[in-house]
Structure formats: C-alpha cells, structure tokens
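Coming up is one lone chain in structure tokens, specifically the form predicted alone.
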Amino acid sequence: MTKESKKKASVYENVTKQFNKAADLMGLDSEIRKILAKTTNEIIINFPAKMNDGRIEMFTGYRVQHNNVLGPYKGGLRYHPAVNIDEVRALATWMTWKSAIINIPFGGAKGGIQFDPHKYSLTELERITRRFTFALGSNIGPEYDIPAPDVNTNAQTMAWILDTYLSTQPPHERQRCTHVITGKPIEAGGSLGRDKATGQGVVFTIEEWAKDKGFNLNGATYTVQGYGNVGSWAAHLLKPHGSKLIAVEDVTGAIANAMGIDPDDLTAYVKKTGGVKGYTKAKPIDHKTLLSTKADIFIPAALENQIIAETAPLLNIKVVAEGANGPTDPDGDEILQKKGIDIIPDILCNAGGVVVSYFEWLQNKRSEFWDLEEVDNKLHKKIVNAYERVRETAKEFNTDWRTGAYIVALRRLETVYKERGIFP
C-alpha cells in the first residue's frame, strides 16, 4: 500500500470518530445509531469507454448512498485518481449531516470515477461520463438520487449526464426528469448563483463569525489552499469587504505577496494557465511556508486531510473556514483547539453548494426560474439559521463547533426515525 492510499484509507475512520464523539455526548438512541453508522447502498461499477484512437479503457466508478430518511440522496461526482470506496463512503456520510444541519429535504450520497481527467481529451471525457451515467442506470433519479459537480467536474459534465439519463427515459417522461442533476448550465435548467454557491456559503459563515467576534473584515488577511471553484469564489466575494489575500496554493504550487493578491486577476491567470504557478505579481513559496503564513483567516478549499498532526502546529491564524470536505482530521482538530484557533466546520461552512442545488432542483420541479437576488437571499437565510443552530448547540453541550454541528444533524435524524419507526 502506498503512503498516499494509506493516508486516504483513514478518511472514513475520521468520519466515524467524529460521529461517535457527537453520538456519545448527546446520548444518541443506540438503535438509530446502528442505522446511521452504516451506508445504505454502495455501488461499484467497472465500465469500458472508447478512446480517440479506438482503444478501449476500463474505468472504476462509485456511487455510495448513505441515508435518505430526510429525502432523496444528494451529492457530488468527482473525477480524481485518489477516488476510492473509503473516500466516497466518507463524503456520502458528510452529505447526510450537511443536509440535516442546513435543514433541506435531502439525504447523503457521493460518487466518482477513479482517474485523472487532465490526461484525457474533451471528447474522451464526454464518452467516459456518458458511459458511467448509462452504467449507473436507475441508481440515480430525480426523486431518488441527484448527483452534482465536485472535484474536476463542472456544469458541462452535468449537461452530459443529464442528456444521457434523459435518453434512457420514455419520451413522454423526459421533461419531468430534468431535476435528476443539479449544477447544470443555466441554459439547460441550471440555477443562477450555483457556480458561486459553495464559496458564497463560506463567506456568509465568515461574516457571521466576524460579527460574533467583533472582528473587522476590512483589512483582514487570509490565505487559500485550492484555487478552483470554491477557493476563487470565496476570494472574489471577500474582496468587497476589503480583506487581503496574501498567499495561495493549488496543485501547481504556492505563491505569496504580503501586499496582497488581486483575487480576480489571479482567477483570470488560473483560467489561462491552469494554476497559480508562475503568477508574476507574487513570489513562489513552498507548502510549509503557505501553512505557516501569519494571517487572520485560512480557507482550505482543496482535498481531505490537509490539517493533520504534522501540519496543524504550523498554522498562525484566528479561524479556519473549511471550504473543502474533511480538510482537518481529528488530530489536527485537537491541536487547533489547544491553540485557540476557531474552526467553521466543513458540514456548515461549505453547505452553500447543496443549498443552491436544492434551489435548482425545486425550480426544475416547479418549472420556475429565480433571479440571482432571490437565490442569494434564500441562501443567506439558510446559512445564517444553520450557523446559529450550530453555535447554540455547541454552547449547550459545551463542546467544539464540529461536534456541535454533528449533534444538530443527529438530533434531526433521530427525531425523524423516532416519528417514522423502523419497517416492519
């Protein structure tokens, strides 16, 4: 086993540890605990796709459905070499908690294909995506399991999935099924505000944290790890506050400028070149220097397990706003708490994406189209309400915010199970 896969193998263990800590503290019903500790369905599909040169390649795809007691399964699809059943299981479980915290009628799911999409052409990616969708078949559906974009997937990927799925439906049913996917292009039934939704949610939670602390975001400094959709939008939306981006890292490298980096200029550069490396208005730095850069806010918006026992001591910040899923493991959590660094946990901080996915799903079901102001106002209300629930629960149980967030989710799920009972 490689060092990398060994590290990845602990992601689901981290979820389990966090779950057990919250369940113990709140005294979760032992029978309901058994149900929530397991995923409902785990689908692994090995499927072929034809390459441009006529060769056939085999791919492994996953869809894990954790729980649907609150509503249809919901969760992204990622394309990444590190995708495996352990990771997808963890991400699906987080989605259940996230939907419960944010108070939307969805359950949790996640999926992906284990490959590096950067090594394939656009036409090959389309064939891989369509073949995977066809192979999933009725494991997804508009009232059953609704995928969305995630790491290395986007609105174009969702449009291919939508078209493939609709092609498998009887002609007279197709228009009733457009909400099988969210994160679609606007013209194909997407929602305004979906592209920025996760980053917008991150900034809404930072605003609430700043209000709680009496902290002025004007002149505040921050660093970002991962400058894709979430990281770049969060930076863009912090700009009007007068906050200053001083260091950024992505898969290509890391850069810093103590005088500040213009997020919009950097976004334009990344769109052109594919990464932050070589950006001339900042100097190159290494990963360790990025983590130890003194700032007010750190936004990890990359992959899991970035703030761990080895890296957490380096952080010199006031708050971690978790734009990514699972960027902090339990060891890292403990160190940050000892250092007095606040954490806005992922299942609250980055929930903006699933909220606007829910709005898109609703708009499709109702044949409506909301303007951006309506989407943003509704999102703000959902995020702030969830933030307040987590804050009050953390106070009530005298615990950290992550455990508080878990308790909010578990209480809601426990209530529904107690009301509905277990069949038969």
Ligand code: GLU
The other form holds:
Amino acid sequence: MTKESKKKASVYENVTKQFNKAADLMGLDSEIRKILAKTTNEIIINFPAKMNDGRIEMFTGYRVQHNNVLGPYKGGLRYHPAVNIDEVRALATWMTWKSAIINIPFGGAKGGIQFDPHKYSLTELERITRRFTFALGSNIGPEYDIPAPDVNTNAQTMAWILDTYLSTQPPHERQRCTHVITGKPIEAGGSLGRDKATGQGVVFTIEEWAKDKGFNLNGATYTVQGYGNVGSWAAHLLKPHGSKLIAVEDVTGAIANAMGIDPDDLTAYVKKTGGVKGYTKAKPIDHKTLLSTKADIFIPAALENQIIAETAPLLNIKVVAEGANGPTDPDGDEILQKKGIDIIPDILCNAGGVVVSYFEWLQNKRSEFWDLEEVDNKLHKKIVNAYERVRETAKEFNTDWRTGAYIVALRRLETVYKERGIFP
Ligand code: GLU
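Next up, the form predicted in complex with glutamic acid. The previous block was the form predicted alone.
First the chain shown before, then all remaining chains and molecules of the complex.
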C-alpha cells in the first residue's frame, strides 16, 4: 500500500519515463526535448465557496497548461480528493500527446479541484464550480484554453462553467464565446455524440485490434474497471458485437458473473445506487479476483497506476484497452510485454473524447449542428487513422505501442517547432 500510494503521488514520473524512452529511440532534437519536458503554466488557486449552512469552505483548484504549439490548450477538469499538482501535470502532458497523435489543432492542459464531490449537495457543487471558473478568469478562453469533463464532472458541470464564463464577458462578446468549454449539454451548445465519445473511441480501437489479430469479438469476454462515463459507454457499445462483460469494479466494490452481465441493466442500477456494489445479478468479488479474472479484454476506465509491478502479474487477458489516463505505469508495461499482453495505449485508446470536443468547438465556431452520423463517421476516421499511424510507427521502430504512440506525437511537435523556430 505504501509503495502504491508513493507511486500514485508521482504519476508525472511515469510520463517522464515514457517520454524519455520515446525521445531516445527516435532521436528527438535535444533542444526541442528541453521544451517538451516542461509544462508551460501551472496555476494553483485557493478559493472560497459558501456551503448550504452558510459556512465558507476553502478549496484548491488547479489548471496546468503543458503546451500550445499545435493549438489552444485543451483538456478536462477532474473533481477528486487525489487531484494534486503532480497528477494534473501528468494529465496535461498526456493531453498534448493525445491531440498530436489524433491530429487535431489543440495543445494539452488539465485541471481539477481536490475534493470529493459526492460529499456535497448539487447547489454546493454549483457554487464551487462557478467560483473556481471565476477564479480562473482569463486563464481559460475559447481560443486559449478550453476545459471539458473528466472524472466526476459532466455536462451539467460544463453548463455552469459556460454560464459563469459568459456572464463575466462584455455582453457583445458572449455569443461568440460558447466554445470556451466542450462537453456541454446539447441544448447549451453541446455536440451529439460527445457523451459517448470516449467509450466509442475505446470500442473503435478494440475493433481495429480485433481486425488486426483476426480475433472475433462475438463471444469475447471482457472486464471493466470503473463504471462511469467511459466504462459504461464502452460496455454498451460492445454489446452489439456480442462480447460478454464478466466482471466490473468501481469505487464501491467489484462484481462478477461468468454468464455475462448486461451493461445497460448495470448502468441503470449504478445510476440509481451510485455504484456496482449490491448488484444482485452478479456475485461480489475482491479487487485481486477482478484483476486475475481470465478474459480476452480488460478495459481500465478509472484512475492512474492500476497496472503496476504488484498487479500486472495477475492479469490473464489478451489486450488492455486503456480507457483511463495512465492506468499502466512503466513497471506494469514491462510485465505486460513479457507476458505477451497487447496494450492499446491511453493516448490513442481514449482520444475519442477530445476528438468530439474538437468537433463541438468547430460547430460552435461555425454556428453549425452536425447530426450523429456525421460525428460518428468523422470520429471513426480519426481513430482508425491514428491507430494505423501508431501501429506503423511501432513497427518502424520495432517497439511497443505506447512508445510508438509517443513517437507519432513527438514527430509532429518536433516538425512544428523546427518550422516555427524559437522566439526571439
Ligand atoms: N477528459 C478527457 C480526456 O482525458 C477529454 C478532454 C477534452 O475533451 O478536452 O481526454
């Protein structure tokens, strides 16, 4: 446990190790390497919010902007007690790589507030969100830094941020600023397909992997860790393939049923009760049993550092599809490789969310509204292209897919820096 929590506290170290491995292998320009090894801006804000009983509580919010050479800073906002500067730094950096791999004109950022949102009422959450947005002020903006949902934030959170941001702009500016945030409710300027986008991207990458391997998804078994937006959508979208969900874990506990768990029935249960615990159509299991469940696919869709030196040996699967950001640390990577388990790395696998965020941003800028088919087709094309780029690059360098994905991103960033040069 101590080792685990120590690792959790230094997730940025994982990014650094991954980055160094790819930069060494591809021979990244040593000057550009210096730039990309650092974040650009790190904003830490302590701010007050009024509770329902009239008390004031202080909160710590973060926004880290890693790089914007490819376009405005972009990335989600997370509400979780484990949010800290090290984690946000790592998540911001992963966003830069993600946007670069998937070929959208965005840089990387991430933010969040260090607290447990489940302990607050809806009106308190609204005040905390609005006050944080106000405190961020011009550190975010539609052409500068564009937040989105992440762990424990959703379309409602984005609507509050939008309203607060617009309310602090001059009236004649407001209409052209709705793309300050993505993942909004449809009526407030959101895009069709954004809600499911990350899970959809995960499933598109699994489809490509299955095609490559000649693997039949019909009847394939899979397990999921985290049954929030990403995990539940991925499971819902695997259902038409005839794949079978056999074990699930979230913060409340873990459950299993070798005969299969219906993803939609479980989603309805989780919406009602707040977690998978107590779901009667499956039996309760513990964390270790979940990880060692024999299945074809494992979809981690929760937090970082789940597949590490202690846990990676337990896995009995063919492929890890990383719905979460940073679920596997470098030790875990090494063990999975030795075991011959494939990895669809996070910065490719879960990029569907930011891709449809880009589509939402474009629709807002152009005052357009695309139908779901258009969004899905465009997302599919982006994911498949990126998947092929990563596969070919991994092959070219005879390396693992994570390193291949990094090289795709770093090549693009290196090219742009070389073309633009460094001011002055
Ligand atoms: N939070 C999501 C991610 O980690 C989405 C980010 C976005 O849409 O900007 O990729």
